[in-house]
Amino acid sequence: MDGDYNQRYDCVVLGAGLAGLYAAYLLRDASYSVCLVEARARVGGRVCTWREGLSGQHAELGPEFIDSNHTRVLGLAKHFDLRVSTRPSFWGASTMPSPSRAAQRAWRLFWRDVRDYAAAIPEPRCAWQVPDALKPLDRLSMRDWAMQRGVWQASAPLFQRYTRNMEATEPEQLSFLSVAAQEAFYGDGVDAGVYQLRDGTDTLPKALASAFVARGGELRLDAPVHAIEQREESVCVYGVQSGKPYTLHARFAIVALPFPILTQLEWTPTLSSARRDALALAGRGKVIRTLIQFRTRFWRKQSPHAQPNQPDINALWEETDLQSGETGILSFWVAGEPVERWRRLNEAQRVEQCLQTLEVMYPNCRAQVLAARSYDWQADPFAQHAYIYHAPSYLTEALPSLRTPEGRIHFAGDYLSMFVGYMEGALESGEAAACAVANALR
């Protein structure tokens, strides 16, 4: 038998993202014996710093901008003394024209409805929530609500740009409800992406996993799980390990796997008809990252020899304003329906698409070039996404649901939070699943 199948814990997290590592955490250090089980090598999900081969320089293939609101993220930043810096001279550039006057007009006379229908909603904080009056706005999409208010001929362009660039998918994939209640849900005087750590995103979750195991957490790296069986009075997770297949016994669990894959698993019982309808309405957010490290900031001595017109490429921006050194690194986002496209590119010609823009701003740039990298989060297979999006009906009818537990198995995750596809909304799901625990093996 198995020398693993024996051991015993008051909990078993699977998913060393953000959102596991917290709850982890969390009840560690609360004296909990915790085991922390990730079929990555790695911990963070998907935060990604790229780092190899920058020459101390490094970029970001995941998230990494924190709002002002982040208070948990902004928290643990200070609590592990990671440098936490503002962007004030962060650099950026648009890929498409500008807009007309008609379409900004139109785009103004959409955003007045959308802080209309926000004031109406008395909890932001738990926007499925709602009204019955307001319920019927989640069955609507975007681009359903700039239709009937005629808006959508006009600023088509813009409404497609928001939604790649903030929810990585399309105007008609995007509950109307859901912008709604995020603009209250965030609300006046908060900053956005105003800070960022400053020596990568990936110090967060080390430092996590470093303070989990410093308190006798035990972390498994490389243990993905394939079957979760719940009995009467515990939890058994099976995975394997080096090639080793392993048995866990716990009280209870927490599940912080990507919402992709949960239904991917073998569930005894089987999971609950109500969570995987829920999670049939989840949007996954599409994207791919390209990120090229440049002898020297070209963009930065020199004004753009012309605007390119690549709608695909739906920003650009600089990752290395606050790093030193005479090399830099610019990200370009795809998001949405053009990803479907890049797909079908591999790396190389994915890189080879950015040049290819880049050099109509700046001719003959690609002779600077020393180090690319470009990453499909949809082919990620332990990712399957890049974040979610709340769908037409999420909000109302599926998020409420899922934020319940099963039996002894809690969820965390991003796609529990209002935090839409932010570091904050993880770790705000991980903390309220250990909370849960906690007080159950109390």
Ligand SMILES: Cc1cc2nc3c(=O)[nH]c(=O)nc-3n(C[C@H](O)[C@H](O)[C@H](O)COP(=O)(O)OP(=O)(O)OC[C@H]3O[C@@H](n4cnc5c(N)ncnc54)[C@H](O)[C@@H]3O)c2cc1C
Second form
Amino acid sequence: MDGDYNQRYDCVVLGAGLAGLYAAYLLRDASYSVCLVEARARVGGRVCTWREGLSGQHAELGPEFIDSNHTRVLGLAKHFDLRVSTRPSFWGASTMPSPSRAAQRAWRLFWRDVRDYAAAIPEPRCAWQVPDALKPLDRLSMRDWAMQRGVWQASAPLFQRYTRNMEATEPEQLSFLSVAAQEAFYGDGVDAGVYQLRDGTDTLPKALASAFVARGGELRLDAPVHAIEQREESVCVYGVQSGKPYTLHARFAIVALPFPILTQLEWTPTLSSARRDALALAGRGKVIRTLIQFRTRFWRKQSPHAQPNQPDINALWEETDLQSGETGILSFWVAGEPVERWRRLNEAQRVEQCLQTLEVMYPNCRAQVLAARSYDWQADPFAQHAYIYHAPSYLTEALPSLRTPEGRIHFAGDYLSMFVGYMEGALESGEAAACAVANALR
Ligand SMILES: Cc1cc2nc3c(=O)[nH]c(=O)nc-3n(C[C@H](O)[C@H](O)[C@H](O)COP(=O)(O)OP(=O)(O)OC[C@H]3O[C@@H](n4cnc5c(N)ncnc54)[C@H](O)[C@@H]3O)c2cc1C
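Would you mind giving the form predicted together with this ligand, to go alongside the form predicted on its own above?
Expanding to the full complex; the earlier chain stays at the top.
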């Protein structure tokens, strides 16, 4: 068969996002033979730094914020000598009017409830194992709970702002128990979003890929997988690389693909019905990010002329606060339900919407535009969402089965971790899968 590679690897890893890269790197570092296959022509997956045409600056179309408890991200950055920095002069704005006192009071009451339930979760690291008495809370949405407690009416926009910013969804689609579980898991004393990789988030996946290849790992880019077959003693992976079909044989496989892709592959034998049912409960967070580079950073020198009335844009902030130069880049965040409207616009129309909003704050600023990009993660064929959110029932009914291997096939990806939809979660899941495969190979 064309491209049938007789070499049998210890492990084939599918997907060179952070989960797959880290799993492949750890296994290769332990001297196992590993082939890592990736559909795109680059590594990093949802880590995607825009650099072209920006005259030496860069900005993130995917992740950028690193929390103080993201120890794997921070540890790897140190290990690979990547510059990490806090963001002392971070500029940001909201398009939402300031909330009333009543709204703030209702919001505080809600979070008091969340903290009470968080304290009742005995093992936050595996929050899916909550006591039976708490399980019904996983069937309620954040909005359901707020309605029951009588705090929804007063503070609906605050709930919406929170879920769109953090979870890329709406309050009625997010499990209340998951909110409490994440509060328990994060605990007190975590500084959220304080760090950034100074030279671009993509420096991390690139460093992992270089280290993997330097140690003798095999990396195949532009090689989407379309079928996986599990035999008694091996796993066969079928794909197409640069237009040519290939087959890979390995003793084990780690599938580190975004969860929406899993049910689109051909599986022999078929994926278990438990996994299919569980995948149907995973929430596809929606984000469109728009980035615009301007000749000067006028937002630092002038106060906004007026408050814009564009609730679809949940937040805007500067991307270049750690970068030198006169020019600067702003990021516009559209997430959750408004994405459904924005995805019907083309890239130029989305940029135009952002500029119209910004011109309410800073009249005539469009005269300073140098470059712009807008990216819809739902339309990306190799991601099909931005990041997971825990829809009702996902935490207690889906996560345990999704974390379980199927024979020789192990799974990794940010959707399997309590670092929900974070780079740290991708790394944690990759580490867990690599450990499990290494144990089985020993
Ligand atoms: C807009 C946005 C903002 C974010 N902000 C943050 C943030 O501030 N902080 C943070 O920590 N996290 C953030 N995240 C989440 C973070 O990007 C992800 O959690 C993490 O990158 C996921 O890594 P992964 O390896 O699990 O998945 P992915 O990065 O999606 O990797 C999966 C890989 O599989 C490949 N693939 C897909 N199909 C195939 C196929 N058929 N064959 C072979 N390969 C295939 C993909 O191309 C991809 O490379 C953000 C994400 C987005 C989109």
